[in-house]
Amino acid sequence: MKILDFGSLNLDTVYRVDHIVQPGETLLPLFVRSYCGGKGLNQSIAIARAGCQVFHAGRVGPDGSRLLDQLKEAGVDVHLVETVEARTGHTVIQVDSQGQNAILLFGGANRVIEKTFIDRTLKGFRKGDMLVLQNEISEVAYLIQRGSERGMRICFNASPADAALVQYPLHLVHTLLVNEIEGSTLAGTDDPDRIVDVLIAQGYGKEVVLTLGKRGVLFGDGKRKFRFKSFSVPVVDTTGAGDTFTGFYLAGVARGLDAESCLLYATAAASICVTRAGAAESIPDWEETAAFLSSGSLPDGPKP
């Protein structure tokens, strides 16, 4: 099985806040930095640290030569990352004293992906090979449709969530991963179960994993249904965390894992990362992953 995930190249700038900016106020930051992201780019390296290997096919503008080196370094191919005369895109983000981040999106780059680019893209592509999506870029539903008619196995993260999920061609999906948002402007109804049954019933994906944050991810595929605990570790930043755990969910996937070990790894892998700063820089690999899931305590420790 191939790994082809599609998706978004952003340049963050985090500010660390006391608390999120409310409308009207002006705050001082305790600190700006820097990162590489884009739920593309963060599920990409998660899926490598996974273990797997994934090809990432993308758009970036002449100032995004940073987010190949991050790619490539963590062993992600990007020959089919173009590069366009277009803004890369990027987020501000806040993150709060408990760990809570507040994102603002500019698609940049990621919104000129035409028709195009994505055909002669696919052609590298068969039948049961993976094609992961996020929700960051131009032509998803195009996407969707023409990976489903290439035999491919669709995996959408349905984030962030707007009015154009529901036009989505999203019975061709195989596993739809979304949050508690995401679930319910899908499902219309906030509560968790109903979320998954509900998808499940639409045809909204053949498997449905619902992330809780700190109360765990719940699966269905309408055959059963469970629920998985989070791990209690020390928060220091939630950014990247879902990217960590869709990448590594995915990776489980095509390592040959039933779903609750893909579960178990994923919300693992997800715990560590928000003990560290950052988004593609606190994406743990599987080896520190399994480590943590045998001595029960995080590899590398806290990390501001």
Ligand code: RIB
Given for the second form:
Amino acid sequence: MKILDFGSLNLDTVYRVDHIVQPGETLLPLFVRSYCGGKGLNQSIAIARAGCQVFHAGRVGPDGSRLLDQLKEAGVDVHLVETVEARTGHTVIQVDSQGQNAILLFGGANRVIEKTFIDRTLKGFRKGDMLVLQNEISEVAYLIQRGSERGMRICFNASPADAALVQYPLHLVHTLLVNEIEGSTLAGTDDPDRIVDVLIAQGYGKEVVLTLGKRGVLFGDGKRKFRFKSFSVPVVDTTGAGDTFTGFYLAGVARGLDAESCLLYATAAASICVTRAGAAESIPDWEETAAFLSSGSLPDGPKP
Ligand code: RIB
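With the form predicted on its own already on screen, would you show the form predicted together with alpha-D-ribofuranose?
Shown next: the complete complex, the earlier chain at its head.
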């Protein structure tokens, strides 16, 4: 099974703040850092660090070479990433004293992905290969459609939620990963159990993984539904935790693990991620995650 992640690449500028700035307020940040990010890039790096080969497709501008370097350093194949005449996607992220974030996202080159690029990229993949998608690039609905026509296993992290989400052909998705905001946008209810039931009943994914932050994860596949607990860790920065979870969950699937083991590794990896600053930089590898699971002690990582 080959894994293709067709996804966003962003330059993240992260401001550490006491609290998220309010309308009309001027706030001095404690400090600022520049990181590699984008849900697509973060998920590719998580998949690679979890020990699987992954091809990343997407677009950056001439100012995006740092993102390609970071992907390559993690072992991600970047020959399907194109450099175009547009600004690289970028964000302004505030992280508060609790580790919670607020993200302003400029799509840039991520939003000029068009059908011809998708068609020529998907030619290299076939039935049984995995197509990993998030909701930060243009033409997501087309990607789901064309990937499904090729017999690829569509794994969609519906993040971030927007108005277009409900128009996507989600009945073609195999693995749907949502948080509570995306889940309630799609299911029309805030109740976690109901979200999973409604999404499965609507055929939005053969399996649904609903992440609930500190309250863990709810998994359903129509035959069974169960909750998986999170680990209690000191939170420094939650940015990229959802992407780490997604990448490790899908890497677990590619490694042939059962759903419980995939969830265990994904939850542990995301827990390590939140103890560190930044997005891609804070993603652990499979060995660190396994060591955390067997010893319960946290590995070291980048500090804010
Ligand atoms: O999920 C975290 C990511 O969301 C950040 O890296 C930022 O780029 C935004 O896309």
